[in-house]
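What follows is a single chain, given as structure tokens, in the form predicted alone.
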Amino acid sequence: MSVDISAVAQQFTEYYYNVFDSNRAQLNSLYREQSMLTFETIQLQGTANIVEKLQSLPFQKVQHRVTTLDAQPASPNGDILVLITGDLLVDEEQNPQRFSQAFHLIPDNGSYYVLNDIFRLNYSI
């Protein structure tokens, strides 16, 4: 049975940002001890360190608006690379910030976990 990579990427992205926007602590199930997050210039490894960083971000309300989503197979083992761009609204801010985020998803017992997560704000020059 072949996997519809685009559908998996879409479902993962919707789930990830819904959870991130409502309760970041619940993202722990998506990471493992070998998972790595690069958030701007900071690199963290391990579930606890990643979730602690995400929970410590200095905003209360957040809303991700995805504008592009691309996915590719990443290995013969079923890994998936996902690249997302979009807008980020935080707290009461009216002007969104542009962001990019890449995920390397690894198959795990009928689901996926995040091995690599790279997040960047995209600033205008």
The other form holds:
Number of protein chains: 2
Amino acid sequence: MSVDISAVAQQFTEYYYNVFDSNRAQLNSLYREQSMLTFETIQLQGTANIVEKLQSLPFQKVQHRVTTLDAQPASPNGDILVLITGDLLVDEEQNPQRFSQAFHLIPDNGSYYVLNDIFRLNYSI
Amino acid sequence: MSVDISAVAQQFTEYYYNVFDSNRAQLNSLYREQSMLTFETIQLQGTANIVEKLQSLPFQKVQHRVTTLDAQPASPNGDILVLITGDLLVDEEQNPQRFSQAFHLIPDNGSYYVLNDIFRLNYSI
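Given the form predicted alone, corresponding form predicted together with a further copy of the same chain:
Below is the entire complex, every chain and molecule, led by the chain shown above.
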């Protein structure tokens, strides 16, 4: 069995941000009870808590633009680690915010779920 | 047994960048044969290949400044996922470059080694 890690990571990322940017309530299918999200230092565990947090974010329109995407096998079990950097456009804001996001994906019945999700905006200092 | 994930990640990160910025040949103790590095799209496996790549980087002086550091448990075995964003200063350059780096750390005899290492500069587009 050979899995193209890079292709899986690209497909997952495209799907994830498409769902996030169109109807982020539907992201619940991508998390499990053991999943964790760290969103700008706030840590949450479990599908319901994670999706509630994502839904509570204070913007109506959002668009993720991926700049870089790298993936590696993260265990002999088929786990995949993905690091994404990109731009985030919210509402009518013209200037994108840079972001970095790491996903730890676990294979599950022919698909993947998110075990770890760490999201950070890259503020200038 | 309780491990403070955040404290471990902070200690590891501080140690890693201190060694990187002072004598990066010594990073070999932090990798294993199964370790992978993705450095600006180039993928390498194994301690010797990884350290050779890091040593070949074309700067004499380097300084990592961590802006954000987040960590999560990445498995029931004590693995830790770390996402770092920060600034990189090389040689006499005055303007730092932004970077993002993900580490997947595996516990090993009271310490941790790097199974996955993904490094990306955050270019403006």
